[in-house]
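In the form predicted on its own, a lone chain appears below as structure tokens.
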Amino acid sequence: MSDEKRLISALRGKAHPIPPMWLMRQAGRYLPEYRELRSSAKSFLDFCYTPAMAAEVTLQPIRRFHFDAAILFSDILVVPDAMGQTVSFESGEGPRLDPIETPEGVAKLGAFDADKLSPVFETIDRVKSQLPSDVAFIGFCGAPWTVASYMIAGKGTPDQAPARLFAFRHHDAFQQLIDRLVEASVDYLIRQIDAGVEVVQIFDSWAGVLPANEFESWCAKPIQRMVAKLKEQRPQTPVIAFVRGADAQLPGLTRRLNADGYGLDTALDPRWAVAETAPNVCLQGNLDPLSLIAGGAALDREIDLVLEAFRGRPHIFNLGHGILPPTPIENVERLIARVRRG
């Protein structure tokens, strides 16, 4: 029963003496088995769209570490790809898209074509039949603001200035883009749920660059709408909101988004987060990924600080952002042993 899975019960408000654990980007380049398989794919998108490969890398960290959850291996930019925007990934340079530079560019986007993402749903079907019975399955998408920032700039940027300028200059067109991404992302997540994922996470990786008014318009309201639509259509599926960099906004977000869990980034003091949120709210995080590279006594100390901060309340142990490629395998093993020692 999914209700018996520790991660899901934490999202429903249960405090565990030993918190359930998974790591963002746990299926990735720090694993030699991942690198070996990735080398056989023509491109990163081909890797994501080949169900046998995507399922295998989703399962690799579960076989090696037996985390409490597997997260679907895919990418947030499959949504614009399914809307007709050209998406590619350049080795060492990250994603490249045909930038949307005018309101006409927004108008030219196609309708969200979920059929183009059928390989993703096949991946889910393959994974769910192989997961251990106690491991939850997490699906995900990017939040509208973060996805839109890539669609406008055509690449990642340090401050998302292209998207912010577009929103100032072409407010109505940007609102239209956000609205379309809300609808497409909800459709995508519902299809993931129907294919077999048990939890979904919404990643707003670039929320922290937005001033208050823009944060409200382009981050908080769109995610609130997404969660409301998901709760209306698939009410039994827990939703995690990871709004990176919006630390001061956390208390308000936990009161209004109606998500089941909230991811905390590395910069946020977990003791403050605990003090400023209701005790039944499940918080996820927030070990510094650099401490996982450092290892040793420094890693032990940071793990203990996180565990102590969240003790006695619903908590999912995770990083404050994705695991980094240079992370030694033995440090991940050390982390798991320390968290699970009881």
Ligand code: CP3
Second form
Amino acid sequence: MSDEKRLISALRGKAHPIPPMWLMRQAGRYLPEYRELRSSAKSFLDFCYTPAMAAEVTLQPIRRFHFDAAILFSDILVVPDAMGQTVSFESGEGPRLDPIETPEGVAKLGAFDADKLSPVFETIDRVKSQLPSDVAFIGFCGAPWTVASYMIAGKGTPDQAPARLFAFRHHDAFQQLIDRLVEASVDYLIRQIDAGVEVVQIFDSWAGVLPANEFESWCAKPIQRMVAKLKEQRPQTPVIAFVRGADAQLPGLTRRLNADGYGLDTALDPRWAVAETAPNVCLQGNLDPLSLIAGGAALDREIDLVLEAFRGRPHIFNLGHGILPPTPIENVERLIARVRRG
Ligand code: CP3
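Now show the form predicted in complex with the named molecule, given that the preceding structure was the form predicted on its own.
Let's see the whole complex now, leading with the same chain.
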């Protein structure tokens, strides 16, 4: 047990004096070496589907910062791509999908074709052989609600209104879409685990817009089903649920999802989360990504507040959402030095 990777032992309930750390979106545009490689790819999806490139950018932040975990470089929208929906990424504008506007659009979706994602599994294989022995390897997928919100709207929206409206108008078809995403996402995560990832994170980035009733149907229940299936089929693999904007629902989620770790978003007060959840539950988060852009004394203060709030708890240090492209590298270095000084 003693040589268990720090991130994994935290997920199994160990409180480390110096928490293991990684950053959401740690492979990305704030890194010059990422931008350089990215500029040689035809498109973002080609980049994700070229194992040599995707493996290289997965490893870049590990080489530079020696984080306690690498996260597979891919995207949550490869799942709709593998269900036959047209997916592309317009530079500077984010994802574009052929929107699903009617129940027929759901019925027309193809079966999830995991073989289409074989470059992702090859990326995992390549990363695995190059990862330092103390660095954990995280795979991921989007949660059904968040992925469905892009599939229906065809793009990112500020309030996910198109998906919410679709769910009111076409409840059964929307339920079918969620069910298909539960199945596809579990299948996809199991293939990632079998290829070599050691932990999986489920991103529900847009859970925060849902009123309680819809939150229950489209967020809590589908993730609960996913975790149950994963625990049944790959019981050794820890699962992190990042339900962004869960707010007051967080304590209830920690009692029923049966995940091993829970990501806290920026807006949650970590002292509240610590007080309201069982002491063995591993919490991940939740430094404000803007403080990491600001740097200096403001950053130091925010880091200390996070460290202090989680002291004595199983904790994985992370941001409350993804690192932003304008983040200065020296601020990331400052963050790491401060967290690791003990
Ligand atoms: O380093 C990592 O964390 C691993 C890679 C990763 C990416 N996307 C790469 C990416 C992960 C874990 C994701 C998850 C993801 N993708 C989420 C959930 C997490 C979150 O941030 O809420 C969501 C909602 C998406 C969908 C998505 N992909 C959007 C909205 C965008 C455009 C916005 C943006 O940041 O540009 C993407 C593109 C994307 N995915 C980029 C990266 C590095 C930027 C594209 C580029 O480099 O050209």
